[in-house]
Each structure stands twice: as C-alpha cells, then as structure tokens.
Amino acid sequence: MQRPPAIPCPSGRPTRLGSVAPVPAEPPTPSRLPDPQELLADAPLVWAALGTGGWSATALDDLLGPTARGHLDRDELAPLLRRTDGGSPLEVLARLFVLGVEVDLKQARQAGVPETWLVPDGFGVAAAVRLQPVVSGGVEVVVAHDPHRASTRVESDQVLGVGAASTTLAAATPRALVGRTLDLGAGSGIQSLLAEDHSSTVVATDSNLRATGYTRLSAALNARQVDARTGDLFDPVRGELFDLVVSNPPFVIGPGSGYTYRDGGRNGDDLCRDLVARLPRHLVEGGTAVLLANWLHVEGEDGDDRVCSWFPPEVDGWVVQRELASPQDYITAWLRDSDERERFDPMYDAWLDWFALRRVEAVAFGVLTMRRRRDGGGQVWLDDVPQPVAPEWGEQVPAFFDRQEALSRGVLGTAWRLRDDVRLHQVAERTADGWYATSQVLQQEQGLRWSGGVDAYGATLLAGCDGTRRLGELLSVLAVSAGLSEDEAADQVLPVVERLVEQGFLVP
C-alpha cells in the first residue's frame, strides 16, 4: 500500500512549556450583541414562519444560487439581492437571516416574523440573529447564531454559526443509537442538535453564557430537547458518565485569550492534552469520544508521540491528523479568522515571537477520537490523512477500534470480507499476448477514502475475501496457485493484509 503504517504511540508526557507572554494589545470591546435569552419565547412562531415560507437548505440553495457561500464570505450581497427582491415569504426570510439586511416591517410582519426577533436598520428592520441550514447525515437543522460579516470584526464573546471545524467534527461522529451524549463547547449547538437525533439525553456545556444561550435557541427552533449548562469544560457535569462525548472545543494555540470561541486561554498545547486526560472518566464502559485539537510539533521531540502520550491507559485511541501547518501559515488563518486588520501586523509578529521562544516548529491539526476499555493496557494509533474524505465517515470510528481487537486476535484465523464500497483500478499497455497491467491501484469511496497500490498475489486474495472463508484457508490456495510456499505467501502477503485491514478494506 503506499499510504504508510499507523504509528503505535509510545508512552510519555509531553514536555510543558513556560509561561505565556501576553499579545501587545486588547481585544476589542464587545459590541452590542442579542441576547438569545431575550428570543427564546418566540422561537416557535419563528419556526412556524420558516415552516410556512418553505424555508429548507435545498429550497435556499436553488434561491441563492451554487455560489452564495462565496459571495456571503465576500460579502458580495448584489448577486443575491437580485435573486431576492420578488417579496415572497421565503425571499424576505432570506433577506434576515442569511443576509442580513433590512426588508421592509410589513414584509417582515407577513412573512410571520415576530417584532421581537427584529431590530431597526435604516428605513427598516433587520433580523436579530442569523439562521444557518445545515445538512449532515440526512439529517437537516437549523442553527441560530449572532450576527456576522465579512466586514465586520468577530467580538469576544460572539457566537458564531457552523464553519468547517463544526463540520468536520460532525463528519466524524458516529451516529449509532446511544443512551446519553455530551457536547463539550457546545457553541451555537450544531453538535447537539445533530446528536439529538441518535441519542437519548443530550448535555451541552460551554463556558460563554451567550453559547449556552444559543444552543437552547437551536434547540427550540428545532423542536429538539437539549440540558445545555453554561461552565468550564467538565465542570457542569462533575460524575455524570456518558455513552458518547462529542467537542469541538477552544484548540487554538496562540498567547491570547480575547475570543472565547476559539481561544482556550492555557499555555500552548494543555488545554487540549488536559481535555484528553480527564475525558474517560465521563465515558461509560465501551464508550466513545470525538474531539478536534491543535497539538504542537516542537524541535527536538516527535509531535505525533506527543499527542499519542495525551491519552491514559484505561482508553484506546486513534489520532486522524488532518493538517499540519507552518507557525507562519496558522497565525495568518486565524488572525482573517477574526478579521484584525489594523492590528494584524503587531499580532503577527507577536504570535511568531511566542511560538519562536517555545520552539515550535509547526502545529498540527486533527480528529482525535476515543474507546473506554474495560481494562488497562490501551493502545493509541496515529494515521495521517491529508486526502479528501467523505462528508460522512463516523462510523468508521467504532469500526476502526474492532478492526483493532480483530488483528490482535491474528489475520489469519479470520473471515475478512473486502468492504462494498472499494473498487480497484487497473492501468495497463498493450503487449504482443494482450493488455498487461502495470498498476493497481485500491480506493475506497466512502470513509477515510484511503488508497493504494497492490500486486497481483494481493488483488487476487481480496477477491476472494467474501467473509465465508478464514484468510488462513485463502492464503492456501494462493499459494499453490503461484508456485509459492505458504510461508513465502505469507510473508508476501500478510505485511500487506494487516494494513488493508487497519484502513478498513477489510472488515471482520
């Protein structure tokens, strides 16, 4: 395969780091933002409104176009006030809470819109919060959060709507049917409006009261019954257990502390690594946890035993690291994350200065997920996965960690069967006896949509990998058919076998 080998983690801490040196400025004083507290009671005849005006992500799609997100991120709104200007209930709906424009009071009072859900704009009125449509495993939402553009600064505590990390925590998260789910930085609630749907109590936590604020308004524009507890990370939930925690939590790595959505506020790396250590206490027995992190890769250690060495003995983990960037490349993201401008010099280069005293030498980005062992003895596996990856892959979590228990138990005295979804590619040249293939490559479809390269002897195993028949058995006939000892076949084959099934071509 040419993907390389997952890497078992060695034990060990990471190294702490000093004291953090302070950004040379304040962040800005927070404008005036709603208070979602102030909007709950009206939820429902706002969700009526959305009801009847035909609101739906498929319906704003075909309305706004393929390209709104790019315009709205560019706060190009000519192209979708053209598309907007008939005056129908979902076009003014679109104009509040997409937009985020003034319409008219009458267009507002038709389209059902309550008056304590508008504020004044210009010669009219404009939508307190946004709405954000979300579609995630068949399942469809809608998220309410503070008003944002473009051109306008984030605020401290402001609660922003889904953006990629939320997807990419939904993405994996497995959604098999569970007792009780914890959504830990809970934000505007995406997460716990999708766990909802699965699960039968939902907790959200979040420091920021306005978050806490938020996901109870999702929640109530949903429908949807959600314990959300405003407090640091497990404080509201001291010696409760759950069946599943999801988080997508403060990972940013930086000297400041200004955005509460985004800036964990410890030294480096420890929020994250605190977060991993005290989470199996909260997951019952068998269960699993999902979270984003940031961890550093600093000269003179290995970043990936790291973040390996976060997680305790009574747990087995999995490490899906996504990116890993330069110091220079993540300050930039995040100071146009949060649109500093004017002071994105001054920060730059005190950002720089705080990894360069710490010596870090690029920070890495990714999905760190969890199993609660019934014993000790845990194990963590690392894969770097910077391919493209389906839109839905959670179920790949639980997946992975039996795969696991599967190959501690030894390949060949299982029934594999090749997983639905993979298709092998062949390209090869005409010869004087025909077409000679030259290469094969293995790719999945769905999942982590991993590939590779395989041989002859390989591609003829998997085909008969159907589950009925223990690889043992296969790896038998194989050999004779290509002249082979069993152990030369094996030595051959099996290094290769192990691997598809640590990327889930094969599965018990």
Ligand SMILES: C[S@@+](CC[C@H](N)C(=O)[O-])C[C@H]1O[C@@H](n2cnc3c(N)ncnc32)[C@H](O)[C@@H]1O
The other form holds:
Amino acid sequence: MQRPPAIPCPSGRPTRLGSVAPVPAEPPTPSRLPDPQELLADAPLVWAALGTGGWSATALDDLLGPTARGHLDRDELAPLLRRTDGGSPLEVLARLFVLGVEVDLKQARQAGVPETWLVPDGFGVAAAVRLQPVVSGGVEVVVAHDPHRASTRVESDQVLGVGAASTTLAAATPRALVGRTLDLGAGSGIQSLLAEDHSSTVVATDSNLRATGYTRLSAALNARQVDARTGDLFDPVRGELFDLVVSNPPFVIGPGSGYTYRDGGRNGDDLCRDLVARLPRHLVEGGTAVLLANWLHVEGEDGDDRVCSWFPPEVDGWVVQRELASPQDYITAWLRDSDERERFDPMYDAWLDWFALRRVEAVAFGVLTMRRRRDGGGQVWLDDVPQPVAPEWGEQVPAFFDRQEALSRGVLGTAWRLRDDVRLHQVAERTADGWYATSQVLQQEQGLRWSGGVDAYGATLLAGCDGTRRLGELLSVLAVSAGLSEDEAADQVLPVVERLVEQGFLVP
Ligand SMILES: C[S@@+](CC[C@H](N)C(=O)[O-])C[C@H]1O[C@@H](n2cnc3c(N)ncnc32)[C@H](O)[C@@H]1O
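Could you give the coordinates for the form predicted together with the named molecule, as opposed to the form predicted alone above?
Up next: the whole complex, starting with the chain shown before.
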C-alpha cells in the first residue's frame, strides 16, 4: 500500500503486534451492534452519496488534518468537530461515518444518505455504521465496520475496521492476477476487496455472521463481487481449491476466548498451527498462501523449529518473522491497545500466570507464506526480518520460492542478475591519494529492504551480475584478479552468493 489508512478504526489502534483488545475481565454484554445485512439494499445509494460528496482518502485527510487518528483514538472530538462545521456534504459524511456524531436529518438527506443507514441520536441522526477509506497498492476502497468509541467496551462479536494487522497482511499479499482467492477470517472484508482487484473470484469466510454481513456490505459499497460464507475455518469451502489464500486470523495467544475477532478459541498457538496444517489441501499446485500468525517460544524448545514443523511436506514454506516479544511486552502491548486503565493490573497478572504455566519464554509474530508443490518434498525457511520493509512486498513471496528453486538447480551454472532496486552506499575517507572507501553497504530499496556490507571484490562481482554471464565465468575472472585458485575463490564466494540470492539481491 502506498500509505497507511487515512482514518483509523478507533478500536484498531496501530501496534507492531496487530490490532486487538485484551481479555475481557467480565462476560461481554449482549450485542447492541447494527445488523449489516439490513443496510445492504441501500449500499449503492451510499456509494453514490460518497461520490457526490467528494469522499476519498485524500479529501478526508485534508479535511480532518494529520492529527485525526490520534484524536479519534482518544475520543477527542472537539478538534475534528471544528474542522467539519461548514455543513458541506463531505463534512456531513465525515461527521456521520468517521467521527460517528449526530447531524441534522435534513443535512444527512441533503448529503444523499438514505434513512435506512441512519439511527436517531439526540436531536438528530447518526450513522448506523462507520466507513473507513483505505488505500493499498494504488487501490482505494471504503470499508464498513461497527461503530465504536475508545471509551466503551468492545463487544464479543464486534467487527473492527482496518488496523495494523490488516495492513501488514495486505502489504505481504502478492498482487499478480490469479483465478480463485480465499480470504479466511474476512471481518470487514478489507482483504477481499483488495484481492477482488486481481482475482477472477473471491470467496470470503468468517465464523461471525456479522462479519460476513460486513464483508457483503463493504463489497456492495465498492461495487465488488465477493462470495461471503459463514462458518468455522475451512468448513464453508470444503473440497474447494484456490490459487491464493490470505488470512489475518484471530492469532492472539492468551487466556481469553470472548472475542471472535481476536481469540481463536484454541489452546496456545493451536489455531495458527491448524490453519497451516490444513491450508495446503485447498491450494492448487503452485498456489500461494499468506497468513499472519503468532507462535510460542517455550522453554526447552526451539521456537523457530516449532513454527517450521507446522508446514506439511506438500508445500514449501517461508516464515518472515517480524517480531519476538517477551511475555511481559506482549501482554502490555495488548492491554495498552485497548486502554485498560484500572483493569490493567489484574489482567496483566492473570495473563502472565497463564504464560508461566505453559513455560512461555517469548511470543513471535510474523507472516507465514507457502507454495504448493507438485511432490511431497517441501522445505521451510525462516528469516528474521526486524528491519522496516517496503509498504508493499507481496511480490517477494513467489520470488523467494522461485529463487530457492533456482538455487537447488546450482549456483555456478546460473546467470544471476543484480535486482534493479539494489544500491551500493560507500563511506570514504580522504587520503593523500584521494578518497578511499572504508565501507560499502548494499541496500535494497524495495521488498524486505535487506542491507549488508560487501568488500571490493564482492562489489565488483555483483556489478558483473547482469544476467548474461554465468556465475562460474565471473568467478574465474575474480579468482585471477584476487590471486586465488578457482576452488579457493568458490569456497569464499559461494556461501555469500547463496545468501545474496536468498535475500533477493541476486535473481535468476
Ligand atoms: C483479526 S480479524 C481479521 C479481519 C480482516 N480480515 C482484516 O484483515 O482486518 C479475524 C477474523 O477472523 C474471524 N474468525 C475468528 N475465528 C474464526 C474461525 N474459527 N473461523 C473463521 N473465522 C474466524 C473473526 O470473526 C474475525 O473477523
């Protein structure tokens, strides 16, 4: 995506770990939330009203200003009310669908909002749902989700807007044209809307009836075709195959099971493990899956091995680990995410005791990717990727598996090419003979934005990798200039080249 969503879902506050609320201390109250199905028929009228009113991510950014997100997260409405007090259609739409405040019925009518989408509020009317503009990979959509105030409790079947986890998955999704795409755990429908742009068919599933209602509503609002089905995990798509599967599942690990959008309802990291184990049965040969996951690092066990062991042999797997949090930091992040205040202490203690009982030393967060093989000889690779990555890096998922295949065919016989976005940064000191380079760093501008030091010989070798000459030929030249035998040069260079291929500096 080119930039983060302009307007946040108040409950979906950004955090490196995703967007969830913590374990409820008491049972949630019965849902007072709207039924999105009831709004479906008039969605085209609302879409028309948004178009006429000049609704877009950029227009709303300009109207509400750069501090809008922070204000909404804290229920600080006064600054935003002042910026929307002119009565223009866009200001009315922003008050209704972004701020979630009342307007005059007359104003709502003038802005083209049908009365089916309005509920009485104070002396005026308010919108039944919230709308969030999202820009991702040059595609702009509007996502419908439940209303929520930062000061009120999240309901058990609440459907959140687009949060940090949603954008993390969208950024990691390959956007090449495909046939059938499955979005498992569709929620508001954001992944389905984005996938619809490059898929011939999109099937969205969710166990929460209200979520599939919202997926349909979001699809109708954007005039997109999404086949939304309600049911547990793969039940609604039994026996069906897909070219692409994306999933932002309820991956948070803890004692809570009260929120469908967050709690998988399984023990520990079992939900993510089940997903990875069952997913390959729904992929066509060569089909790709991308999902978010948390997994445990348990005392006496290797956490990397744990997640890699989840992948069945019918697929190759690539784990992009983004973060490894201590139990304390993990719990704190989620409890802060929903601003628990006085409930923080008891919830923190209960959660930490729950982890201690299971000997949890850390919790990892990452993007799990897989590609279905023809045979059963699948391999799994794990990369620790703590660095900032490009806003969209989904094209790296198939590219990674392609490079691994090329490596398996042999390094020396391949004519590797330096990827176009790689730059060499040099630091040089002035000497009596002029500038002398003391360090050279390779940096990718796109994808996972790997960087790493390289010596003068390595830099020369890479410059020669233009896709026309095999590495074996280049190595012979290098050996001569370095005064090494070809075997000595190969011993030194091959492990480095293999790593450069794995990280995508060199491509076949
Ligand atoms: C974190 S939300 C993701 C929403 C949306 N896809 C996004 O990226 O923002 C997880 C979704 O998974 C759904 N879910 C929870 N348990 C499920 C299950 N067992 N089977 C299918 N969906 C489930 C929840 O209702 C929720 O909508």
